[in-house]
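The chain below stands alone and is given as structure tokens, in the form predicted alone.
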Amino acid sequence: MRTTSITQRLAGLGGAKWDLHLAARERRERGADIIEMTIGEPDVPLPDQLADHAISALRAGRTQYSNGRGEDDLRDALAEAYAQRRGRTFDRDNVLCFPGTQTALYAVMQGVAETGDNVLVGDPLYATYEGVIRSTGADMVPVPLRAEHGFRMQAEDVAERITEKTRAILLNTPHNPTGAILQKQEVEAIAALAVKHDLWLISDEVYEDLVFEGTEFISPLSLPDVADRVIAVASISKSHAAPGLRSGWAIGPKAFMDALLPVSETMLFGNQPFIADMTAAAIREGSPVAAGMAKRYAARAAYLADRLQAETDLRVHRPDAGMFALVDVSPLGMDCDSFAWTLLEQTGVAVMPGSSFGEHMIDWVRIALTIPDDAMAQAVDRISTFAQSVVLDPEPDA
């Protein structure tokens, strides 16, 4: 039987990127000694007060149909929070609610790009970005994020790739997988390009609440000169340790949200009222767990970097936010896939090969910082021992 062109455009962009993670989990379920450092699961459970909000809403019968925009109280809560954070006025008509950041980003991309268009995105990139772009029929144009610039997107690299086919720039700040945060002048320079070339600027900000001490997050939503062309997406998955509840949103110009509403209604016709009630409470009360997570992840990143750089030839990029750190494995003479798979086979430590996150990550692996401190110490012991055991082939005689 035939399938449609979208299945062909997305072929190879789904679970294949997570083969190592799935293999590690299967081995662990069979009883193998596996330390899993692959995906970004928060290291704390859903806060009790949020569970209580959801349960109360369920018992109150908040299980009826919603509407395509999302529950009004949640949209009001988000508008209030964004007005306070971004220093601009928002109201409920600037917001559409979705089941998680991923669904929000998929819908937004349907509203900005189509067949024949280009969308610029930093490389490395989160593993699903290529799929949400290619789902529209548009082509993804990678913009290299260079280690010498701290993996932060540079306006000159963006400018070189803008053509008459370009319709949008997709930002991710704080960034997954690198943990980089765009600086104010960098955001302003990229925003200026969006104005000059009449482009949409889409900002995935799901890690905003996991910024480490001493760094500052700047959203393009805070720049009034581009208010009519910026759409941000986020959720409570990371900030409130609630990835499985799937509660996210898109916020941006009212005219864009009105135009996108039929897409939202066609996809899902609103989010679940009882989860919306819980999310509204989460937004208004703030996260009781985000600060602790950020502190722990920063400490684990520092521990990982200090030990590996003292004991091995591996080089660690220290993140500014988020749940991950990158490790450059090229000094061992290995690429990311051979390193990650050999590490799993020989030590039971599972890390993500950089190839899952773009063509510019062939020398890097991504390590999740979300495991307990004792498991982190054990994992670093194993990685260090493994790295010290790798012997480079001698240079051939001239």
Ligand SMILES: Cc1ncc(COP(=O)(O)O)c(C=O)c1O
Contents of the next structure:
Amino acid sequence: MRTTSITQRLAGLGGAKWDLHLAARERRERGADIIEMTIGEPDVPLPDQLADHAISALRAGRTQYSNGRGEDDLRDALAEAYAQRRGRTFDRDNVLCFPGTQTALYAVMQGVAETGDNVLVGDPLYATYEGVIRSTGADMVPVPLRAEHGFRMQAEDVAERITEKTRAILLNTPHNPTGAILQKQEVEAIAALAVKHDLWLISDEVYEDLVFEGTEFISPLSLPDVADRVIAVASISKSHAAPGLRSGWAIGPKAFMDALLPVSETMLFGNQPFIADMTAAAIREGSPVAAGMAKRYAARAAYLADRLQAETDLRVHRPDAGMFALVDVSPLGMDCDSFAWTLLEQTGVAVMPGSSFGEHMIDWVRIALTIPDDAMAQAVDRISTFAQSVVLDPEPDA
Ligand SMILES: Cc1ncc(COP(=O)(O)O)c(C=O)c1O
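Okay, that one was the form predicted alone. Can I see the form predicted in complex with the named molecule too?
In what comes next, the whole complex appears, and the chain from above leads the way.
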């Protein structure tokens, strides 16, 4: 059977990245003592208020067809919230609703790039970005995010990679997997490049509500100079511990949203009104769980960093937001894959090799901060003992 080029462009993406995670799951199901720190799921259940809102909306019959933009009341709620957060005026025409950030990003990418184009994106990167870009026919151009710059994208690195073919820069701030937040002057410098070279700026801000105390998030959506070229995508997946409800959105220029509407309509044939009602209430009421998650994830990151740095040669990159911390395993003379697989074999602790997140993370592993504190302490005991047991090969004779 013949399939189209999109299936070939996306074939193979995704698979091997998850090998270690799947192997750990399989062992756990067979009864092995596994501490899973591979993927990040919120460490709290869906808040009761959200379940109540969704159930009342279901009972009120909010299960009819909606429309391709999303329910007016949700778009109003989002416009109000963004106006307040970004200090600019938005109205419902700036918003399209989607089932999650992922679908929003997919649709937005179809609206900005196609075959022959390039899209710039930071590397390391969230696992699905390459597929989202390649689905359009465009090529992904990785911009290295360097540990010495706190893994924050630098405008010089972006500028070097802009060509006639570049159509868009995909930002992710706060960032997965590094937990880095772009600083104001960095966002401004990248925004200036977008203006100079007439590029779209797409900003994945799904971790905005999981920013740790003492750090500040700044979105390119708050910069008036790029108002006509910034599209932000986000959802309630992280902020409200609701990843399975699939409720997200894109917010940006009205003309872009109008142009994208037929794409959304063709994909979705409208959104789900009961999910929209629940999301509108969630946005207006604010999250009852985000602050607690941010506090716990920050505390676990600090615990991990303090202990591993005191007890081992491992180096921990302290995140500013999100659900993950990165650990540099190169001082042990290992790359990320050999570290992660040997750690799993010998201790049952499962972490993600950095190679799953791009070309530039070969020395790093990603650790999810979403497991309970006692499991975290046990995992750190095991990682620490393992790291201390690794004997570096002696330097070859000169
Ligand atoms: C950076 C990033 N973007 C998007 C998503 C997907 O979010 P959603 O559940 O809203 O589709 C994730 C999920 O982990 C993520 O880490």
